[in-house]
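Here we start with a single chain on its own, the form predicted on its own, put down as structure tokens.
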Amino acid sequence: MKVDAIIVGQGLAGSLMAWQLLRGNLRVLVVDRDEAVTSSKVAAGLLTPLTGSRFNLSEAVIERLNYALNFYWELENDHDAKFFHHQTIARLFRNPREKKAWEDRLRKDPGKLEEFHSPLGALDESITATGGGFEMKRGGWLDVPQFLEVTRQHLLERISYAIGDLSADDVSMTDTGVRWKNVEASKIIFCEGWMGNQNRFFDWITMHPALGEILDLKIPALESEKRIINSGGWMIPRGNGIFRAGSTYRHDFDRIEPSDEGEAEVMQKIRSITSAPIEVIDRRAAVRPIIKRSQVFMGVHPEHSNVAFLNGLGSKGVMNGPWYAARLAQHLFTNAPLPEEADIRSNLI
């Protein structure tokens, strides 16, 4: 079997990579362990244009946001699917410092921010918003498991998906690319999440994985709330008074499963948002891939130009991922330059 690229891992990064290569009429084989619990399958999928306590909005952010929204919209139309949900975000100020930072940002960049905010609408009396806030527009959330399933089904239809545990030790170099078992490919791209440096090609990349826990909550008093609520913690309405809420961020973990400590930490954040009665109906946990300065790392191996890497999409992966995957696809098959800040050859660590 001959393909243009083998992609190792069908999480968010591997799926985005597959779509970008397929768009270029390239033949791919995605090899995935098909695990029930992964960081992509657990991820909330939030897309928030204005992030952090300083609400920065660079031209790069706008470019990547526009690219991502168009990317998801086109895929939904082409495949008669729904996985991205445009939703207003009620961004509540956590303290006077945040409020001042927002007011300063508005004075500095009123034109640039115009399409991204509106006044905060009425909130349920159980929601704490004593410091005020605003409504963030052009945000929402990606139903990541649904996106992954649509991707998997499309790959299966093209005979481009295989369940398996592809070890880097079983990959050999050839004159024209790489070989794995009976598959020959021009390129192999490792998109393995938090275990991305546990193979012989990329074991020199330092990763600081973090365990994240989220909860599914039933809050009947907020059944009519349609906005995402964000104020330190976050709550995504899923309908019928059900909210997905989170999250934790811990580097010191010895097992990957929900914990009472994680539940307590998330509930503390949600209790700072609402005083309404809450029932915990589910708990989830997975490990995030975190690389130096929480940045995306991608590109080709310093010595093996046919071996590539895409990882570290992190909490902004839904917004940034499509753009970065497109840049890597162009780099691999047209030799287009990579963004220097993300190129592993420019950031040897």
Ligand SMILES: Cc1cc2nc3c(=O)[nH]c(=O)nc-3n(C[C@H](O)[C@H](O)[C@H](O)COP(=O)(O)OP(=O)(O)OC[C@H]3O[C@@H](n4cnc5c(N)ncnc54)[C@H](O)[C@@H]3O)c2cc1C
Second form
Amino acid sequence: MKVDAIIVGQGLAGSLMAWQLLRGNLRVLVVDRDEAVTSSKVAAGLLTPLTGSRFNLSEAVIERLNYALNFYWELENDHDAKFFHHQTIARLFRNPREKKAWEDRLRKDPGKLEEFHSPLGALDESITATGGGFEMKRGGWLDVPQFLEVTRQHLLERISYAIGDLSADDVSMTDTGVRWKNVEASKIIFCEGWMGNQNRFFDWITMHPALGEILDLKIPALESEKRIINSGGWMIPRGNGIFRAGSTYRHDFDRIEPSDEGEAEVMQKIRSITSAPIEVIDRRAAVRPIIKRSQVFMGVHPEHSNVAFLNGLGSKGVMNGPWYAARLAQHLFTNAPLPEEADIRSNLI
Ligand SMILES: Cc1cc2nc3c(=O)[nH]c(=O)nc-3n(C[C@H](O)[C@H](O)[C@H](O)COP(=O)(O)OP(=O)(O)OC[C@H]3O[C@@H](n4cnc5c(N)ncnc54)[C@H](O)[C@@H]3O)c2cc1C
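Now show me the form predicted in complex with the named molecule, since the one above was the form predicted on its own.
Expanding to the full complex; the earlier chain stays at the top.
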């Protein structure tokens, strides 16, 4: 079998990479372990344009955001699917400092922010919003498992998907690219998630994975709430009074499973948002692939230019991933330069 690229891993990173290559009419083979629990399968999928302690919205963030929203929208249209949910985010201030930071930001960048916010509408009486807040526009959440499934079906139809564990030790270099088993490819792109540095090509990259726990909650009193509520902790309405809520963020972990401590930590965040009765109906845990904060890292191996890497999607993979995957595809197949901040070779990591 001959393909343009083998993609290792079909999480968010591998899926985004596959779509970018398919759009360029390239032939891919995606190999994935098909694990039940991965970061992408557990992720809340939030896309939040205004974040950080100063609510800064740089031109680069706007470019990545616009790219991501268009990307998901076009895919949904082309494949008659639904996985991105545009939803207003009720951003409640946690303290007077946050409120001041927002007011300062509004004074500084009124024009740029115009399409991103509106005044906070009425909230259920059980929701604590004494410090005020605003409604954030142009955000929402990606149903990541649904996105993965649509991607997988599309790949299956093209005989471009295989379940398997691809070991870097079984990859050899050829005159024209790489070989893995009976597959010859021009490139191989490792999108392996939080254990992405446990292969012989990229063991020099330091990763700082973070365990995250989220809960599914039943809150009948908030059944009519349609907005995502964010105030440190966050709650995404999934219909019928069910909310996905989170999350924890822990670098020191020895097991990947939901814990009582994780549940208590998330519940404490949610309790600071609402006093309504809550029933915990499910809890999940997975590990976020993080290299440096939410900076995607990618590029080619210093000695093997046909061996590439896409990882570090962190907590903002849904927003940043599509734009960076597009840049990597262009770099690999048209020699376009990589964004410097993301290039594994120009960063000591
Ligand atoms: C609790 C939690 C909440 C989160 N919330 C958000 C959020 O709100 N917004 C957001 O943008 N991000 C969020 N994230 C982060 C998001 O999940 C990640 O950024 C993203 O999904 C990572 O995708 P990935 O493809 O790099 O890794 P993964 O999802 O880990 O995928 C890697 C895939 O590669 C496969 N694989 C690995 N090695 C091999 C191999 N050798 N052979 C074959 N297959 C292999 C794995 O089985 C897996 O399917 C959250 C994460 C967690 C845990």
